[in-house]
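Just one chain is shown here, as structure tokens, and it is the form predicted alone.
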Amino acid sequence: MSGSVRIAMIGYAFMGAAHSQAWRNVHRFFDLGVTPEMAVVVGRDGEAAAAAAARLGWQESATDWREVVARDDIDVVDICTPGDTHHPIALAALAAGKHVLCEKPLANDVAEAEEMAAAAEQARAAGVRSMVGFSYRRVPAVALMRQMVAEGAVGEIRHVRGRYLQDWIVDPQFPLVWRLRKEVAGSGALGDIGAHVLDMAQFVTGQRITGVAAQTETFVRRRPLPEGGGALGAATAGGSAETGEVTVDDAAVLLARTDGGALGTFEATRFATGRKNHIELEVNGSKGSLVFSFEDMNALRYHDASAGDRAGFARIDVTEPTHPYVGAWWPPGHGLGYEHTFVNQARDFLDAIASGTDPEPSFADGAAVQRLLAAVEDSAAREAAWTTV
């Protein structure tokens, strides 16, 4: 495929803004076989969608995603909506022959995810590409970490430690937004941020998590309804004296085993007071260790055990043109930021469309993560009983 690729984006809030920035800039930094054209953004509120189109750089706006997905002039459907809508939008888009980029987690339950993966596999035979938006795979340091592990830099993997810590709902007066309602979000910290670090661990190590023992907790069980009422209202506390039930987890912790025999420990929480977006992954092996922290996202820490009594954790600045993705950006030492992960993601997706290859992570990969999330919830419901994934 060559020429322009016309994109329809469904949803325009936080993720929609990040994806829009990527579509606007990807072809200005990467040499691509196709050029993205920001055709239409879709939202339920016509006025708000029109304003988003003007602000984010889309040619037009619409309110009916079904009509947009059916349009002959749309090539790609980018799904940036809450989890409860991923399944119907993706199935309709794939059936219409559109390439699909879907935010994570892929769906709200395993049955939906597996149906989406099956539809993607069927569409693949007709040249339709699909991918899940696990954007942290596109941090250059994370991609380099995976490369070093594959090259044997840490030897046999023995421990994997991952955590994703935030604090944005520590205040019990924070309102009951959609992310705190299971029927819309699927799960809480587990699916929203835990999915990222679990996927990252499997991506970096090349190993699958095969079993878990987990606990989850909801620390604040009732919250004020958002201003405007309903779970999808604005995130403004004090809009209503009425409260509603929080139906998702606030935090999850788990032990894990991988198919390579490694032990894993993972944590995802929205109640780590003082932590805004702290993501950390450490891999310990027989020959060394690697550590990544998103708070220092342009670097890796590497311990090479062969250095003997001079060994220690050395800093690798991941800003060289030979490092993954970096060559398209700035000179050495000029770091990248959060938004660049989405540009790098758009590049990989468009490259796959242009070359007729399968992008990663696939919908099948997304369904595998969904099964892992379900195993965590199952284990937690049975008082941390060991659960096979």
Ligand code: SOE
Given for the second form:
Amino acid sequence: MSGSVRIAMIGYAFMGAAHSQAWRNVHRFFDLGVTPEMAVVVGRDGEAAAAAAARLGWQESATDWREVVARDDIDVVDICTPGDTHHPIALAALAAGKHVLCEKPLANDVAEAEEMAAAAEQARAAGVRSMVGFSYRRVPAVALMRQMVAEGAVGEIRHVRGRYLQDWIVDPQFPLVWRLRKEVAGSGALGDIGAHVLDMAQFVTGQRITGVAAQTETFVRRRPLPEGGGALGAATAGGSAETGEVTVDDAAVLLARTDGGALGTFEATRFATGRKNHIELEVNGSKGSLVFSFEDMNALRYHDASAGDRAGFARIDVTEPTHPYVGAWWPPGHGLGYEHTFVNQARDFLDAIASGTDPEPSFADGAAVQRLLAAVEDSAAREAAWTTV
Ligand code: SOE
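Switch over from the form predicted alone to the form predicted together with the named molecule, please.
Up next: the whole complex, starting with the chain shown before.
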């Protein structure tokens, strides 16, 4: 495919803003075979959607996603809504022959995710591309970490250790936003941020998690009902006096085994006081170790065991033009931020459309993560019983 690719984005909150920024800029930095056109943004509230269109740079706004995904002048549907709408929007878009980029986690349960993966596979035969938005794969240091592991830099992998820690709901007065309601979000810290670090671990190691033993916890079980909207789905602490039940996990911890013989340990929580968006991934192998920390996202730490008594964790500045994605951006040492991961993601998706290849992570990969999340919940419900994925 060449020429312009007309995009419809459903949802315009935090992820919608991040994706809009990517669609606005991707072709100005990367050489692409196609040019994205920000055709229409969709939201239920007409006035708010129109304001979002003006603010984020969309040509028009609409309130009915069903009408929009059926339009002949739309090529791509970008799903940035809460999890409960991913399934119907993706199925309708794929059936209408649109390429689909869907935010993570792919769905709210395994049955939905598998139906979406099957629909994507069927549409693929007609040249329709689909991808899940596991955006941290597009951090240059994470992509380099994967390359180095594949090249043998750490040898045989023994341990993979991941944690994704936030603290935005530590205050028990923080309101019951959509991310805390199972029927909307599917799960809590597990699906929202645990899914990212589990995907990163499998992406970097090239191995699949085959079994887990997990515990989950909901520390604050009732919260004030929300009054407003905001970046994470609602306003700050201090909702109404009426309360409602929190129906998702606040935290999940797990042990894992991979199909490559490694042991894994993972943690995802919204209760790590002081940790705002702390993501760490460490791989220990027979020949060395690699460590990524999102708080220092333009670097990797590498220990090369063959360096004998000169070995230690060296810092690799992942800002060279030879590193993944970096050549399109700034000169060495200048660094990228959170928003660039979405631009890099848009590049990979548009590249796949232009070249007629399948982008990753596919909906099948998204469904595999969904099975992993379900195994974690299943294990936790049975007092951390070993559960195969
Ligand atoms: C909220 O916890 C959140 O926005 C996640 O939904 C995103 O995927 C992550 O990038 C940042 O935190």
